[in-house]
Amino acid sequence: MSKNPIYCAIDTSCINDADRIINEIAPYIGGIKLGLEFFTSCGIKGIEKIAKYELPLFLDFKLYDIPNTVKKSLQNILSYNPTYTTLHVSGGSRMLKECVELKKELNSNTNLIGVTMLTSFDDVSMNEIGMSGTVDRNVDNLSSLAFECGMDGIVCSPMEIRKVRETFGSKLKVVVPGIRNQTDNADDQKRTLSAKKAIEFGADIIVVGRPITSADSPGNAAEIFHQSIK
């Protein structure tokens, strides 16, 4: 293993908050993964801020609207060169292939990774919503999808790792969050497994947040998890 493909999930609304984590945590992970939550509070200021770390970023703003809309965000994202970031691939063909396009026209190095299903979803949540099939059935379809519309990625829950891989290979990178050691709570996520599992079934990035940010040590937190997939 080259690189160290544990990204951290900053799920602060308090760019302080944020700063001290990432402080204690630089040494044991490989990027840091934004979201909603931290940019509804921070705003760019905060990205610009925590770019300063020179560590990879992972921009999750799960995008999902009308293409254009979608295109025009995307463009925006780009400016800022993360290193992945990530398109809702239920929002259809015509939006991930214009955006696969721009990010051409652009000539950016970012991945676009296209969020399948959720991993706080399970065969009840989508059937609640009026989705038909389980989320394993679900999964393949988008990510076939993905695959089709020239999408670099996916991300899925642990559970569905060893299948994408069958299916793809190497042919898309598969961004793995609901990582939890043993000992930690599963919270809001519902398709869960260990770091080390997931890498051995094939996960190329796996995202880490709470079980890091909340732990009493974040620092040690970070830590166990890196030396557990050595």
Ligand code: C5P
Contents of the next structure:
Amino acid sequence: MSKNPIYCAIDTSCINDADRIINEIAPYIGGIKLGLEFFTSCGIKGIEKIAKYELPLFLDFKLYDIPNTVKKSLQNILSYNPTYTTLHVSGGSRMLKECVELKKELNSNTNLIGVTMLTSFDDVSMNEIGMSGTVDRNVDNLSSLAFECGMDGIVCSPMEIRKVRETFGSKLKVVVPGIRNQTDNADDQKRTLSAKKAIEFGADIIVVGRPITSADSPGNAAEIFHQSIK
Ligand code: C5P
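Starting from the form predicted alone, produce the coordinates for the form predicted in complex with cytidine-5'-monophosphate.
Let's see the whole complex now, leading with the same chain.
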């Protein structure tokens, strides 16, 4: 395996905690994912500080709004040159296509990644919000829409990797959270699998948060994850 595919989700509201954790885990990870918890507390200054580690950055804000708002927000995000950033595929084709167009206009290398079904969802929680069918079926439909609109990849749970790979081969990058070893707490994740299996099934990158960041020693935990996929 050439590049380390482990992106650690630094979900904290405290820049000092983020700094401490990243210092410990940097040798064992391939990139850093910053999301809403970090951004709503540490802001742009926090992102700029973490960017100094010079590790590939994944800005995960899961944009979902009207096309104009999403496009303008994406323009701001692309100015940080992240390797990956996320939009909800359920925002619809017009929103996705305008974002793909913007990326071309700006000559950006950022991978636009579509969130299909959150890994905290199962069939029951999906039906609760009025979506019919199964999670699998919806991941299928949303992945197809992402592909048709020219997105670079999708986020899905480890359970759907093989199906997405079968359908799209290497034409879509597959980003996979919900990574847990057997002894890890699942927390709020419902569709989980180990790092090793997710990579075997064809994930391009895996996102690991709490199993590393909440460990007694984040450095050790990250090293174990790294060893497990070698
Ligand atoms: O702590 P844990 O490993 O569950 O963290 C998973 C990370 O991946 C979180 O930052 C979460 O926002 C993100 N994520 C997810 N499911 C998605 C997309 C992103 O869990 N579908």
